[in-house]
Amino acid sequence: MALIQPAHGYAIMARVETMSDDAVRLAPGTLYGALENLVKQKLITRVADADPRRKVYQITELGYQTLAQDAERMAHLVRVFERTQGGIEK
């Protein structure tokens, strides 16, 4: 989710750790190892910055689309989750 707009590996850190409630802190090593694999995937890509030197990466429509499917499976736990909660159906 912080690569629905470009960002570069700063920026997603700030975003991850803003997005968390600062309970996810990413250090530079798993962010762009994490960041190469999700290229590798086809779930985000590389595009154009006005500094050549920064790495901008944004989500792809793979990717938006993977994310949404993930998203929906998340919330179906939690109903099924709030549906059984003390192991007694609602």
Contents of the next structure:
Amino acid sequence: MALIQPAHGYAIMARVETMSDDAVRLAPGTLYGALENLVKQKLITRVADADPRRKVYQITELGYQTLAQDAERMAHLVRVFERTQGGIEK
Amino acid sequence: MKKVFKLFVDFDKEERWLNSMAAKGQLLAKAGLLYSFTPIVPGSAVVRIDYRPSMSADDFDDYRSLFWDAGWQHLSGSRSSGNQYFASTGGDENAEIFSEAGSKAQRYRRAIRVSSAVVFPFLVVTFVLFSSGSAMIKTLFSPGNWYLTPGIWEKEGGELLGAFLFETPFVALRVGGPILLIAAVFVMLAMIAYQSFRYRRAIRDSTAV
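For comparison with the form predicted alone, would you give the structure of this protein in the form predicted in complex with the partner chain?
Below is the whole assembly, all chains and molecules, this chain first.
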């Protein structure tokens, strides 16, 4: 989700920290492996950038669809949970 | 500059040793069979190890830049060395390059994959040598046939010594080669087995609730 706008490694770490209200702090070893996997799964892709020493990535169409499906699945889970909670309170 | 000879197959043990050296004021400068150190203020740095199969020059730059941006100085490791050593001098002795145990365990998996690819051709050669029942292997298991000089063991005194000394280098080549090959295969297999054990344990620990 941090890659809807393109970003390079460290910018991703900073963005994830802000987006998660400081709850998620990615360490570089973990992030490097994660980026590698996401590229392999074609969920993100490398985009051109001026700085040759820092690769810039962005989400792909497939990545965006997967993200949207995931969000829908979680929203559904929340709706079911809230309904069930209501039942218990009665 | 201090130099120490050491051999590790366990990333966690190696990390612990390098950090105990850092606590004594010796920061890793270059790793390998021979580790060299530079003096620092005792305990002012924490050392962590990552494992990466060989990278292109671009990937290696990008990789080191990411760590650098996140506050990690690259101490040692080349594009194809596998092990990559980083130090953080931020003052946090619990600083980690992995924020999640699962990704830390993947170090072992990457290392196993690389060493398996290395050992495989050796394994094939060893297997072929054994299954073809080659003369080389037969000689290996009958030390009586190691020396080819006719009647060498019937000779006495100086004559025996002369023949023995003369032929020993040839024996070493004929017999030592295959023995070295087999020993190397065993050492590599043992290393892979140990790293798989470490990997499985790390994965189990990371998923334990």
